[in-house]
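Next comes just one chain, in structure tokens: the form predicted on its own.
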Amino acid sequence: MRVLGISTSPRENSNSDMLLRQVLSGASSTGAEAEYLRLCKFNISPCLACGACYATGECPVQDDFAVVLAKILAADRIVFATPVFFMSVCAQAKILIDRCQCLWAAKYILKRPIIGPREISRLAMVIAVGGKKGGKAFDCIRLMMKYYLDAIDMGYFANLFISNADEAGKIADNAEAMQEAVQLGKELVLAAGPATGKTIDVELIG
């Protein structure tokens, strides 16, 4: 079992990236192989909307994103984590979101698979913190990787959605969210069987 970790916050020891770290630990937990990827690390740059890949389902541009795409193709399991930012996922993540369009046009455009078979269905879960008090500012965000984690054949597991932690390691004091993301990295791994459309939905006050 190989779980993927996709930090995208720009900063570093955001509160974010502290919790999928939890949640990479919960997974590793229960033996499966854990991977942790900082996305500021890689240099990727946004969709040029070029159109090339509607005809080849492959994305033109050299950069990063091709080691990042072999890695998400790899995985088994994938936790996504972001800010929000202004009730969306940060700038990072959505560079990332939009250069999969490659997946989406090879899945739904030339009607070809992206991966080969598996015996273990893919499964992913969200990690999203934002300073608004209110759960409105995850609402973009929940659809927005509905659509995403469609076109990179995984199954929507989970999300562990944070509010009112905007300090730079506030979460750290928050022992229900740390060991709610324990939990859930263990929880996603150890599910059988392909998502049934229905996620498993944390949402707590920072």
Ligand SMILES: Cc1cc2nc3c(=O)[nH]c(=O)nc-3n(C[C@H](O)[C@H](O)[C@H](O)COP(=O)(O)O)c2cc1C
Contents of the next structure:
Amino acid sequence: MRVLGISTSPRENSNSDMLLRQVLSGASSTGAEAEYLRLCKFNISPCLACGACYATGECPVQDDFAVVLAKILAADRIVFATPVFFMSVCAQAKILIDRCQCLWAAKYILKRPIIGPREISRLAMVIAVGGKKGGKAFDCIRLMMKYYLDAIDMGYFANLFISNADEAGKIADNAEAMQEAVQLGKELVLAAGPATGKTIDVELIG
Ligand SMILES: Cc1cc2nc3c(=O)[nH]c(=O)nc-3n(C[C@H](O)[C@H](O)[C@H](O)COP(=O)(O)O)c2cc1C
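Now show me the form predicted together with this ligand; what you just gave was the form predicted on its own.
Below is the whole assembly, all chains and molecules, this chain first.
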């Protein structure tokens, strides 16, 4: 069982990053192999909408996307962590999401399987942290991730959404959120999948 954690926040001492590490430690405690990836260390440029992937299923832009894509395709579980920026994901996360258009093209235009037959079903969870209190902070992310995870052939297992956590590192003082993250990491690995039912939704106030 390979679990890939993608941390997209650009800042040090990031709240979403801390929760991601907790999820990965929960996943590792069940015996899964967990890999942590900090997206801002990779050089990935935005999708050019050149249309090449509609004919080939592959992205012609030469940068670190190929490295990250290989990890996404190899993973059995993905944990995608993002801060809330203007009611959505941060730019680093959005760039990665858009570049995965090549997988969408392979799946829906070329009708080619993007993942070979597997014994283990692929499942993902999403972590998002916002500084404001509640409201509609996670609506956009929820919808975006539904379509993104479908494009990369991942069942949508769970959300861990935290509002009212603005200051860097603040989430470390929130024992409930930190423990919930460990628990969701365990559940993500142990879930039999495929996730055909409802996505688990955990929303907490930081
Ligand atoms: C550019 C920018 C936009 C933001 N927009 C929102 C927002 O729309 N809603 C919100 O709740 N918080 C917003 N915030 C606050 C962050 O979501 C908050 O600081 C969060 O803890 C960041 O997570 P991180 O520590 O993982 O980067 C914004 C912060 C920045 C820098």
